[in-house]
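Next up: a single chain in structure tokens, the form predicted on its own.
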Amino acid sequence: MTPRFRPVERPDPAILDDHRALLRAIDRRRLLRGGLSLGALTMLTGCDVRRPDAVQSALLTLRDMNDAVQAWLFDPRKLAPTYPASQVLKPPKFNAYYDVTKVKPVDAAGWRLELSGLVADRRPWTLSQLTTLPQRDMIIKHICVEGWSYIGEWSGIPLGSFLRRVGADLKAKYVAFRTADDYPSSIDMATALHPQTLLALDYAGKTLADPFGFPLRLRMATKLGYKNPKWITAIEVTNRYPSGYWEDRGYSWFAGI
């Protein structure tokens, strides 16, 4: 089901206050994993739990409210915590919706990063071209919606810098990603321009290995793990809501941490 959330309008102040109280009562991960009890759902939404469609509608409403409030509260200038190199997990933890044995390595020689949408210069980029761009390093925590986490060291091109270089419309609402494993995802422009949002090329000082997204993956310090697609093949800047793999399956679109 396609989410209804659109991060463009400010929520009503009264709704915002109500939802802050709601967030204190409900753990986001329990909601996303389906751990919210039917009794609590009835109390919070007034839905008829005997009707599966009513339960689903109520859960989606809560999810969309959560997305809207997170977008409203997001501060694009605030940095997420960073960590010492001694805490970096080597290699990183593999995470995908399939087993690591199903990973299909990407041919670097034939790989191109395609650009589309509200971008002035849509010429594709090769891997060798990307490696010539200024890069930055960050050691941040990867937080999975399933409850586990690890600290990783990522190096790559700040997505905001790349978008400016190719003449992207920075007032557009969304930045969407296509991937070699058909795992599309999308983020809001404010997060795309955040200084801790990278097009990652390296991990712990070495080129990304195949299971972890070679040649290019998204790595953000401000989102849950499933919002960080690997094996990126295309970027689109758009005002049309693009959704994503997990978002189409009921997961939160904004997914901030």
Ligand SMILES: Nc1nc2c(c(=O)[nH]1)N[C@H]1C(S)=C(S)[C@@H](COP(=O)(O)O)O[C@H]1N2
Given for the second form:
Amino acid sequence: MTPRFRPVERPDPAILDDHRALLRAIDRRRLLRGGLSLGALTMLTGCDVRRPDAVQSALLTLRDMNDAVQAWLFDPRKLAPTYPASQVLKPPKFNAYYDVTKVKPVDAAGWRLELSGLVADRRPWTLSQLTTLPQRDMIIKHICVEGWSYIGEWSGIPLGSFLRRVGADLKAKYVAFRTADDYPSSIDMATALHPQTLLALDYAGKTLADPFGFPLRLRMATKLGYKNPKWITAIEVTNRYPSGYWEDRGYSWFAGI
Ligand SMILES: Nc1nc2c(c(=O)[nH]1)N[C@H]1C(S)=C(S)[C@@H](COP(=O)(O)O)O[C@H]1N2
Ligand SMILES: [Mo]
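Form predicted on its own already given; the form predicted in complex with the named molecule follows:
In what comes next, the whole complex appears, and the chain from above leads the way.
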């Protein structure tokens, strides 16, 4: 992955707590197993990682570091925390780069999921075709950099199984998304194949409501809110860095654990 450094806005303190909880999934042993010496980590993060309590803050700094290092730290098998059904927020909290009153509902009958790039079978999918695929469910925390979070229950098709089914090149670097509201987004292949990365169709057991991405949106347990595009219309598998809406405006591209 091309190393790139992108400045990130200083997040709200409440968000740091939430993010810290996610980052607990990364432990000191894993950093060492990955071959990054404590000395090197101290240099990279500017804090003394020999003190155990400093490791968490070192990892917080890592979040803002270059995407290559973050992608390298990503453990494809490690699961982010999940929560009991009793904690699911209904309805979820809305956010987009515009107000909820400006949401333009997607017409399911005319909707297609287009495929392009390094994919063997690029035939577009209708919604009824998609709903025949096996689905899974996850109750995870959604964290927005604006300083709020909520626990949500998402069901859908694991992106990894979808990519395998259409014959995507799983060695490609990026999976990119287009949306009905022109909010381009993209993720690394390791995260695309992570078991907690879903092409979500349902929220809390019901079809997604219009403001939350009907008919199809991405939901990942391992990345911040803005990396989860709603109202997806196209998926591309590519080795060319695809960037994204907020990433073009200075937000971190990797933005995850
Ligand atoms: N298509 C699209 N997807 C989007 C956005 C957007 O503006 N357009 N906003 C992102 C941001 S910043 C957040 S926090 C989440 C909000 O998702 P929710 O409304 O389901 O909570 O959607 C993300 N996905
Ligand atoms: Mo967000």
